[in-house]
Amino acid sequence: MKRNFLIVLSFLILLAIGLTAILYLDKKDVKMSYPSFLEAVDRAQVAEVIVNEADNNTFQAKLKNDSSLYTVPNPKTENFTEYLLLNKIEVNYGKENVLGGLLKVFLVVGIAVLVFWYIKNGQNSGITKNVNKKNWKRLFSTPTKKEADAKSITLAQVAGNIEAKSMVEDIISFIQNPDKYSAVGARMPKGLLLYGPPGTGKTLMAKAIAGEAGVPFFAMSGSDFVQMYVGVGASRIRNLFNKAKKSDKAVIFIDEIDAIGKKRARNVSASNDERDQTLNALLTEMSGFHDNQGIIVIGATNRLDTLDEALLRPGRFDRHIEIGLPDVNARKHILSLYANKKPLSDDVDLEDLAKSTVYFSGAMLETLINEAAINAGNQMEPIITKEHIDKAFYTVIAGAPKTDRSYITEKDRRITAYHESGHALATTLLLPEHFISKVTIIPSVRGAGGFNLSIPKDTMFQSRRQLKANIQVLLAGRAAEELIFGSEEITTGASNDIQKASRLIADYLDKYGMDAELGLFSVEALEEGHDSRLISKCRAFMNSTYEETRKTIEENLPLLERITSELLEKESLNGTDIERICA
């Protein structure tokens, strides 16, 4: 009803500038000496003479036959009224139309009560210099372009996360026929709170949930309440809130919840005093519901571990649903609702690229067929062959591989090729059930003068002999570079993998207990920070660990001399040419 009033306002307010533009701006206003004007008066041209009581410097007069509006200094004299209308000239004091008089008045008082309207709904607030610039912005439009994609989207289209899907579709029910519930005792959940890795599809479930309900899709991020003045967050917190209350049934969204739902700070000097009271508004709504209402909270973050306890208990966001990554059947469903779309080769398996595509989130299979189809389209084919499909593959992995490669030296890439041959043998020895994808000492633009892809298999956990494993396998690089060119000429290239390494070894340490010494007590537990007992267990631990694999390499130096021939001969290796080599 708002929306409609102002629309018409507005309107209104238009075709009023329009009309007093073509009173007033139309009308020529011409300078004219006096002199001149009692020419004209002699020669009976003059037709009307306005005086303007504000500013009686000047007049103007009115030519017969002429549109235009002269303005002539005012001699002031006793007898110049008399002497106009002896000359039979009309004489006119400050008089103007009519209707231009209530075109002002009405321009003046519409945009007085639009001006007005914004300011009080912009923000709530004193501070008008923080009005939400959205809200100004959905004035004058249909529901936002959130609201219409959330309608059109449903369950059928989230692939993968069954388990997720089974835990909202009895709130869609709810949302649709409370009174089913109501009859047994049943109290709708106040909120669902959405968290996993990102690009998972946590917003493509929200939006599916109010899509499958068919009711209105509010959707806000966290970092829209975060503003520098205080109160400014709280208020847009109950502005979001009574907009969906005008609503029977409405879904609102907060996508990175995690912005404004931070556990709150124990002492006083390290609070913060806008995120505090825009978490307590929040808070407050959410506790200000009544039961059955229809109206559902829906967060999203990718930190659950960062939200404050009292955002998580029940009956503010009482299910805690996770969006994982999608195994392998859901990769394939993915894959397949992307392809649809796009035309492929009959030599493109999508069953194969789902077992291939480990890890892989929703948003990077997206990502992954949208560069095949570009890398199509940059060689002007009409469909998408597997040649595509594995470009876009390694492109998405490590980034797109560097043209010139002039400036790298024959000592650079021998070194290249051990340091990945060591990765490529540690992983066919110690892990045999990994698939190596691709071995390459291409350098890519991100920097990586080669890379190693292994796949491991679909699993829902993973054993204490496979992670010291995957620790070797990060250690191997290195290993083989100090048994070949010796310790004084090992480089920097292993910088990453002693990254991941490191922080593998805390987690096998720490995080899943799996050393005796250390037993199962977690360090992360403990607010005060590192242990400095874990510290040495863990330098203790890479430097053993680094040595067996060293050993291993050592061991099996034969092989790790053919796959490096035959890398720098070919460049590249996929796991075919790997189990050759080392059959």
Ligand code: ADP
Given for the second form:
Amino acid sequence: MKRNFLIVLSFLILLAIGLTAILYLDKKDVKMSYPSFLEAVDRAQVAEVIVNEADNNTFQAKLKNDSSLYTVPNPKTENFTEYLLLNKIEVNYGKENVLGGLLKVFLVVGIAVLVFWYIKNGQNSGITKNVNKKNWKRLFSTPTKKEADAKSITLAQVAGNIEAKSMVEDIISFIQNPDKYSAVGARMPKGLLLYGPPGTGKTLMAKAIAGEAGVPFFAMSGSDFVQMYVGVGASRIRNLFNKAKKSDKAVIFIDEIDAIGKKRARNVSASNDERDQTLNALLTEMSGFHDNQGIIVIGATNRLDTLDEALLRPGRFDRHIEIGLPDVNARKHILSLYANKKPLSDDVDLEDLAKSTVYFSGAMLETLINEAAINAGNQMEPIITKEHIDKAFYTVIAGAPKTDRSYITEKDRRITAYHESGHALATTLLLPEHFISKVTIIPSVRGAGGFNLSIPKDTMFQSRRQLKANIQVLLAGRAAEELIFGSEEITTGASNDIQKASRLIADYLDKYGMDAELGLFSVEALEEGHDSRLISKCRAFMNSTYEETRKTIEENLPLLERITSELLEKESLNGTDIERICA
Ligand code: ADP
Ligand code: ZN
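Can I get the form predicted together with adenosine-5'-diphosphate as well, since the one above is the form predicted on its own?
Next comes the full complex, this chain leading.
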């Protein structure tokens, strides 16, 4: 606080000096009598006369070779201007000078603000950030946005999340009817925290609460509050709450609340003043309104465990509702919500589509249907076919396919084909319960050479066998490359697989306690993290699993060859193709 005060003070002093300099040095105001003025005109010393229309008792004169402005009594004679013009004196009217002065004042203020901002930012992070367009825009834009678009949204538009919906129903009734609850001494939760993966409908749910309760919706994102001047975040919070309070009852939604309320790092004494101020302002505002006033604050975050405990205490965000990825029924519901008004061909089965979109979020499903519609539109076709959906599927999973593939060498194509066939073969052999949705060597604009998509069964648990098989499937791409091209020719294409496999192995051994020798104790449960014994065990496990995988592929080399040659020919295969080849 003290430091901030000092900064503000020096800023003000700077401003004062700047203004004084401009007013006194530049615009030295000297009086001149009318006769001396006429004399100066006669000697052709006058360069310019400025007549101020607002105050025409005097005018100002500028002499050649003299920077001063002379104030001269205005004779107000009829032909004065003509007289000046005939003497080749420039005549100007109005506030030009005042305007120029104002411009200069703005310049000084602007520079001071910039300097101040620069200092502030540098102080926060230790490094100075780029002054990018976005920051500028944010800096000068008015805080709240998207206020009135929630009115029409209802809970029926939120698919799945049945438990979450039942948990928000009483909140809605609370907002509508606080008196009913006050009568029995119930206190309405002031804050509601929605947490879960991105794109699962947290924002949608918050809007639905406002829509169902019939109250205004005020939304901001946590990132709007940070990376600002000192105090701006806090004042934006106060603004937001003031606006909401004006409408009596309201839903205030703060997306990405972790940007303000992240846990303070331990052992770091230099705290982030700005964020703390913002957080404190939020907490103060929340305790400021009456219990049963009918205002509720809804925060959304991807991760609950990173939030500062101060936010989670009773009287603050004391109700936590998980919004999860949709299960197969919810996916079907979401798909039919978005496919509802679109013409689907008969070969599109939403039930099948729901089954093959495990791990898709609601937002991804919405994009899937929309991309499919765009594909149909691009081809000027009146209905959405399975083909359009397949293409959209690819786009959602891997990004748009590259259309120009002329630069890809035959060697690269072959490597990719063996690699992807390796994954597909391992899936067929080791995880028969998975449904292979697509194997392709069509590269995507995101940089993948090709990809493999297999859909696991929608189950609650994974068995030890399945976990291990998953690791082997990940390693099978590299194993196939090595078997075909030799250990000197293996490529960087497996890096993503290796990362994922390593993570899975660490989970297998540590988090899930599935290794007999290491036992059930989990190092991850300790905050200190890594233990060298676990790491060497992970390495050994990785190596032996890789060997096993290579052996499995080697024993089935003819199948690998057959999948690869068909893949090279057709570029994409689906589950039935693989089944046919392996039968
Ligand atoms: P979040 O806030 O969790 O990141 P959003 O609410 O912004 O997610 O969801 C983005 C879009 O995805 C929504 O506007 C909606 O179109 C769609 N969506 C996501 N989840 C669902 C759901 N459960 N039901 C219906 N639509 C959903
Ligand atoms: Zn791979």
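Residue numbers count along the first chain shown, from 1. Between two forms, the rigid core is the largest collection of C-alphas that superpose within 1.5 Å. In this text, all values refer to a predicted model and were calculated from it rather than measured experimentally.
Undergrad: Does the C-alpha of residue 494 move 2 Å or more between the two forms once the rigid core is lined up?
TA: The answer is no, as the C-alpha of residue 494 shifts between the two forms by less than 2 Å after core alignment.
Undergrad: Core aligned, does the CA of residue 513 move at least 2 Å between the two forms?
TA: Yes.
Undergrad: Align on the rigid core first; then say whether the Cα of residue 74 has moved by at least 2 Å between the two forms.
TA: Shift of 2 Å or more: yes.
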